[in-house]
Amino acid sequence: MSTSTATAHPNIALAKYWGKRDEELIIPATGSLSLTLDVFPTTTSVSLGHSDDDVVMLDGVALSGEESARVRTVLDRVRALSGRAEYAHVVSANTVPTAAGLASSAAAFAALATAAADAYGLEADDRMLSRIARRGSGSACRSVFPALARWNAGTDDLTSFAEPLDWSGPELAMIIGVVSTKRKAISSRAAMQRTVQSSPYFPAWVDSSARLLERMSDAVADGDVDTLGELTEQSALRMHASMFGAVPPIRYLSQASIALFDAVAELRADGLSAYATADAGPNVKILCRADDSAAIVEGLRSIGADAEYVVAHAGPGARIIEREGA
């Protein structure tokens, strides 16, 4: 029996990535850009040669269903690159809210790839892993990565994945602003399905999203925080404004994540480069430069916006962290 385990981090879309060209391959509609946080890991062990069925448990309940199939979707790739055909026990922890917005999906299929392909001997480099963490969530692909990666939306398996982009500009943070930690009512798998089909906004968000894309790139290679931020508000809102459009109307936001993006506006007015985003769930990260977060939470809060608030940090990408066994 051999164990690989695999730590991996959350990340959050600047600029976010809603709609699939492909449902089976996962291919998006247009890309996106992220940033890789330094808080809410989630650890994957996978363990071969001792059982005689896929297993697979997170925070020790036993999944089953579309859960348990988006692993056994990824353990199939594994295989099939590798060769190999044994079964795998798959034991995963996370230490953020589960299909609460906070894009812990993301982080589990980054560290279920780099543990599984390290257990079934495959030699994949980081464009491989990304491809192959894709499989079970698209955004999986860019916790990959450290800091900033750029998901290349592509046209096919080979050609849709994230790549690491360089950062000159100062220090950035992330201010999580936690709502809410109930589970969300629709998946996102769901909500971009209904999104896609019926609202009418849908091919706007994607002609716009994919020319956002690149002037948020070029904010990048030029380290130029306000610009960055100013897209990333830019980009969750117009993608909430396509989930309006859906029939019925697809909502996460609450009362209380728009009072936060109000309240870092009025933050913003007064002076310091603050930019709002949300995802698939109510809860609001904030990005700015890292001197600047404790002002922040401390306006924040003096502003009365009510929430619990986590700060990160660029975090690192998913790696191996433990191995036992031959």
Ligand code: DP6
Second form
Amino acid sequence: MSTSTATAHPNIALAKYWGKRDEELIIPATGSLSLTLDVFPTTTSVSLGHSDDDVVMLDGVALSGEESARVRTVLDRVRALSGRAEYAHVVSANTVPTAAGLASSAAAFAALATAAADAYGLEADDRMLSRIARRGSGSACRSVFPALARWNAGTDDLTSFAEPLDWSGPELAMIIGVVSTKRKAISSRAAMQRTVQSSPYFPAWVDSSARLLERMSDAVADGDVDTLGELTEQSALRMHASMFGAVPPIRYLSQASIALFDAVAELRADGLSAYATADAGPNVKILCRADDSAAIVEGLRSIGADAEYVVAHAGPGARIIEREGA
Ligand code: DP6
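For comparison with the form predicted alone, kindly provide the form predicted together with this ligand.
Once more the chain from above appears, this time first in line as the rest of the complex follows.
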């Protein structure tokens, strides 16, 4: 038996991915850009040589149905590319509440792709790992890389992958405002499908996202935190607006989330530079300069914005941390 263990961290999209052009290959309708964090890693081990079927354990519980099917999709890709057929025993441990909009699936599938490629002896560069991780969960293709990464939408499996971006601006921080750790009512996968199929705002989202991504990439190249932040907030609000237009409507933001967006705007009016974003859940993430993070958390608390705050910074890409056996 041989085992490869990998770790990966969640990423938070600054320019959001919302909507697919191809459901099976997970080709997105828009490109996106994210920051991989240094908190809440997922560790995943892939063992070969002792199973007569794929077995997937997440935090001690065997997965079945849709979740295990997604893991199998990734394993099947790695098996096809490596030319090996053995079943795998997968053990994964999250340090972030699963499915609470804190990007646990991004870290999980980036770690899985990395561990599986290693276990099956597949010589995969980061681009290939990004493409494999994408097949489990779109956003996972960005967690293969450290810090800032851009997922080029592409048009097929070969052209849809993330790549790392250079950053020469001041150190960034992402303050995570945890307002709820409940499981989301509707998965991002189902919610984006419904948005694509029924929201009259979806075409406008796709159209405006392309321009926003180009402007955001320029802001990254310039090390311009404020333009990056303004575009981050715009992208999040436009994504949520596209969901409001779905039938039936989708709303992940709670009153506490809206209150946090307002509190962040209030801090900005007071001269602090902070920008809010939110994903498929009520938790709000606040992009800022690392040097300002303590003042921002203090400011939010003094306004009475009620949340548990975790200050994160740019984190590492997915990597192998242990190998056992031959
Ligand atoms: C709101 O990557 O979870 O976090 O590809 O269907 O697995 P699937 O979706 P997923 O969606 C992430 C959506 C988002 C925005 C983002 O991370 O870009």
